[in-house]
Amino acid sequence: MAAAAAAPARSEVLSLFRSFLRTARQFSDYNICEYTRRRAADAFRENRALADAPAAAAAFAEGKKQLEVAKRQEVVYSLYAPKSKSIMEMKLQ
């Protein structure tokens, strides 16, 4: 039980955040990609000031669960990718 209450190291937290950003980049839909990036940044910003180790460990565990959900959703979205690009993805000519 003591291992579960240990606060994650800064490097672990940054690694989790980078994993969220990498997963977000894999979404083919611009809106889903941006939503995932924004949601990850908001969640990490919200939990930045957690001082007690159990709360930080719980937030880190929840973040890992959410990363797995995002990875599964990326697979599902890749199977049903839209045929045309979003207006945000089109390049001006």
Contents of the next structure:
Amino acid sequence: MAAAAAAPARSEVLSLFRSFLRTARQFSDYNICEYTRRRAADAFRENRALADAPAAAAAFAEGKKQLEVAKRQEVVYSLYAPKSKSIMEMKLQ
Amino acid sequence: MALSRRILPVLLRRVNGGGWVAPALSFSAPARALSTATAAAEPPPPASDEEESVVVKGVRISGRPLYMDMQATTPVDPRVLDAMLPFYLHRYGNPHSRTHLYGWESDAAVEEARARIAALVGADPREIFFTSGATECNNIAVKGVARFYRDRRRHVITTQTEHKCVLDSCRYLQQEGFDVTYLPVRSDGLVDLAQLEEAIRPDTALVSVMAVNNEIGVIQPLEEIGRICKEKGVPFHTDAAQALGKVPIDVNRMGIGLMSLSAHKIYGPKGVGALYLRRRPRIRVEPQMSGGGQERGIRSGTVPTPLVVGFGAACEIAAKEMDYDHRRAAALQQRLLDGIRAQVDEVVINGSMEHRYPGNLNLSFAYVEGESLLMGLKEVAVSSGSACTSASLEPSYVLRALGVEEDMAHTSIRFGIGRFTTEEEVDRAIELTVHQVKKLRDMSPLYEMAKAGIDLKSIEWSQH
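Same protein, the form predicted in complex with the partner chain this time rather than the form predicted alone?
Below is the whole assembly, all chains and molecules, this chain first.
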């Protein structure tokens, strides 16, 4: 666990963020897709200011855990996606 | 995005021959590889709207409506679902089974959830008892306390804007010989503290005032009410179903003796709630469910582990996200209000604006008939009045208690804004509402007369 206290590299953080955005895009539910994108963006923006390494490492680990949850749920949601899409998605097309 | 959505289920069935594979790593690569190959081969999907539109009650809607009825219920947060699923799959034990792993792990999960819920309200885990929902909690609190102390206490105080289950429980107590005082509220929905203090008698068993009203979103002054009740030595019960996870609750700071909590209002599953019962000083209740004595005898029956775990997860998420969600809800509410008011006049907000939870906006549109407004808003899921009273034709008793006139009470619409509501949804709701209100007002002779300056109350309608 001592190794986990090192702050993540910038490329790692960016890669995690991109994974979040990719997973968010794949959600079949309009509201969850938008929420994931928005919340990830806000969380990464907020944590950008984290100065000390252990806090940054903890936030990064938490982010990775949340990404796993998002990926699992994206699959579950797609398995049960309703036939008719939300009104919001249809007009956007 | 649409293509990968079609590809993914097919892919899962192939890979999934024996069992479930670890999600993240195995799917990202094959999905991309396969999708490029198939993109050329598969014909474009049919452009018809037929299969996508929904016909409900004779009305064709082009897609699923946008959801703005968060006070009726909330969608389950994906993180909550993620926490619950293992308990529907392989961890299906009964938490009260003491003899094997299934029972032990189930019990551990229940206790962890209990601790999370307690942490959100500043309580001890031993003070949290799981029930089937806030309605059951309200029943236990009102009837249970009154009956336990029936020898020495014969009086209960509540307000006129409480949830139907509290009012109905009080009516039930009246039949058993208790006195009940239904305190009126001011026109902004808040309870008058002086009236409350006057109403408390030496034989008052309980004061029940809900924290956040489900219809108008008004926040009652819990700290002051708690202080008054503590001074007079009367237990204070609050129905915090709409308040949990949205406004900060501290049972000690607010002097709360009993509290009803509900999971499905904070992005948790339906069918579970929790009752907070203070230990110091101990509040005793008479149990309403007889059985094996689970939950320390307060509520018998198997504790539903998956639901309880979901409730705990929802509370943990709410604790982290409360500020973020609150800020967003406030901004979206302002956007909704400004957007509607910019295009439509004679819009009245029901309930105080200062003491309000921002995710609940109850508006009345003058000179518009309520049912026709709702019928025209089929693409937005909103409600008028509360779900509990919408079966009957009478206007909402909460709005009546505020002193709202009957015609305005009939045209009230409740917009619910939640964690997953987007700006685009709010803009669309504004657009649809304004369009419908304008259409109805164009047809309304009353609006014409009002615009011409005629005072409608002075008109003597001819009798037929």
